[in-house]
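Heads up, the chain below is alone and in the form predicted alone; it's given as structure tokens.
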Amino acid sequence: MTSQTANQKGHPRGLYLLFITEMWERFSYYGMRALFMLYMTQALLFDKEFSSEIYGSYTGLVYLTPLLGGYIADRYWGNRRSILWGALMMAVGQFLMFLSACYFHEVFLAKWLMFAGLGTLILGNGFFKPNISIMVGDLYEPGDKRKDSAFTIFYMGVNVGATIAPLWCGLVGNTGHPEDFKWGFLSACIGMLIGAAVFQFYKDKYLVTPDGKPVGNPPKQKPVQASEQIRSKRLFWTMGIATVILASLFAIGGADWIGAFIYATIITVPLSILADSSLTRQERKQICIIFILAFFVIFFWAAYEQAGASLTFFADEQTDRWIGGWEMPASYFQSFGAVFIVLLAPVFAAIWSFLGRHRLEPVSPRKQAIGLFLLSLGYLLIAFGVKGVEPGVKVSMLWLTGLYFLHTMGELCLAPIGLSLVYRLSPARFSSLLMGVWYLSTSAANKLAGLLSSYYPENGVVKNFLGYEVATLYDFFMLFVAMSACAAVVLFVLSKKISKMMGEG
């Protein structure tokens, strides 16, 4: 056994690197998202629904851009240099957001210095994101026993990041004095430079697979016959064409161009790779089955990313934040979900684990139900918190606690199976690339959470959506329990077919 590797009864070092690595990516991610809303609306003075508009693009575009990344990554670059990449364009996308706070008086430089911060961000991630979930399953044998633990360990790091970065960002950011947002983007910045670094310095010893190979180096490049090319350049250009007619039909029918190409994408994409002459009738059913599931992904997280949209809104205006003679910061909400997933995860791990037991464990597609109606009580919880409350009236505290304390164990029953779930059916020689597609799901999601949250009540003006009218607090968070029960309602009726396809049933 190499010096790289550990003994069968924990895990690979490999592991706990990429644990690192993602910790500080999520710090300068959610650092960054828990000043975003704030910055535009107090420091450049943007309106809700423009900046609302902003962040949907912003944060769909975050979760688009992974399946170009996963794409370069499988005949390219591999794993390791995307990774390496994205964290560096990352970093200056970050530094860029800096000079835009630095210069935040003079709106029109600020404005397109946090457009370039914004684009090279959206890059960045593209090349980083699915690639670093991938690398954590090829540390491990096939049929390994301690993958799905090894996925479980490395969301833990997604959410230890996600808790420090809006406690420090926001202390140092979040002070009610604009000028000083431009040290919460600086932090992101040098922890995004962190996480890049130890990657570089210990990649080499530690991903490794069991027998010491290198993980995540570039593809072997094999002969490919001139017919496939033939097809492959066919395919990718029949997909373009139809990806940009449908954003056209859906930005005549209203969509703004952004939300246009996502909505496009995600349904041409998914069609192009089931269209692979190369795949097998059992592959065609596994990637149905990520598709399906990632699609009721969308309903969840499209609610969920209220946290840094609508909800940070509701934070800084109508929560009352005094603990004695200290106001907590309302970016300080944003860490409350890491928190207790921290605390949550090993008390849902044992309750799978002592109904699996008594084999009484939900299938996973019924999980992503629980989950989706625990996201619906959350929100139903603070819609009777703030019923009949007038605007500028601030409420406890403990309604929005409650809320994400819901939303938490919503997460807990959905979020951690998709990654294992995604690399368990993706076929090997896709498997970034599905992983990219994941991750669609939840860039269309953002794109429609930074859309609802133009829907919040702002100066008495009453807003139609769909033929509902959107006067009060309550009637906002309303919508949010109807689209989540609903989703939640047909997953539960569908979960049983899904999972027999999965094998599950």
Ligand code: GLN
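Basically, rigid core = biggest C-alpha set you can superpose within 1.5 Å across the two forms. Positions refer to the first chain, counted from 1. This is a predicted model, so every value here is computed, not measured. Compared with the form predicted in complex with this ligand:
- In this overlay on the rigid core, Leu381 has a C-alpha that sits 2 Å or more away from its partner position between the two forms.
- In this overlay on the rigid core, Gly371 has a C-alpha that sits 2 Å or more away from its partner position between the two forms.
- Relative to the superposed core, Gln286 undergoes a Cα shift of 2 Å or more between the two forms.
May I ask for the structure of the form predicted in complex with this ligand now, the form predicted alone having been displayed?
Since only the chain itself is given, any partners or molecules it might have are not part of what comes next.
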């Protein structure tokens, strides 16, 4: 059975159901995200600094709650139920955003409706995101070579949604009339409902293992001994208290509260997972590998997520965006990455499958090191493009296009492979929680990205980052070159050892 399915070329239908569901969810997420800053600054008339703070906290928290959603799925609900509830919560969140935008003239009411909406979205994403990602792996036999390419196809679904969303929601919501934002948010709500309906309709038919057993149902409860219950309660409280103490220390050290909480969680949650007494030595080793890789991934996303921050300023102020007689809006650059993914994902999925069949596939951590290296190369390209250019002089948009192209290739080496790895290395009873830990690195990276973006040079002021002076755009981009190249080299060197530990190399 195993060898028969492992040799199949196509993919199970369930993969396409997860593809479509995730596509609509990401449509909803990115559609709202494309309008969010504009809504705050143009309709609610918040200033840029306050809006950026809210935006940063939202994108940070959205990737923190997968820990909770993963935990609840593993222990009580299973993936299917968590996905459905997450989707419905997100639809309610988008509807609250719609209501907020309907009453934007009454700023007090609109603001609180928006906060309620954001809270619901944060919670909903926590239930949805880790659980849908982990289900992809459940459709295959253990050891099936098609998994990396399956996660790559799934990742394409993420990006089809991310490509269409800003275009559609921008078209109906960002018209220059603040009263139209509501149509963008309503579209995001409808998109999420479509995703939820498709999932609910077809899940029983298609979400099955190769031998036809349903996947994603609640775990079979084993009778838990009283002593174990006491131990896990004690662990829970110790973790909670340690998180609060650490977060307070970070806050005293100058971090904002949400950042402090996220940074503290990165330390306490992995430690308390490792302290679980039910883990075998091998399982503990595999979980450590997930944590090591998650650590490297923080550097990737912190540099990559400049797309929504400093790279958009760069597109706006320093890039010549004229094509014939039309000046392309700076925000369009944000869909470049997603468009490249949609174009390149099938190529990468085919490359992994091909190399896999010929036993030439690089080990997974090495693929991720290549991803970091490509990211570094993207920044090197643009650093070269702006070297010696006077402030205010605009450079060709080919530089930024080249950067996004390289970044996208890097993302395809790193992100879907990461999902596949987490699936493979997690003990089944903790898999969704560990996917939550994986997304925790995105949460930390989003916070870090905001911090790094504030080093964007302006008015000739020299800024100092850990002893490195940033005075020009060249210095700024070289900071990212150095950061991602260092991470790439270290991971590359470690990759053989890591893959041996995983039993891959």
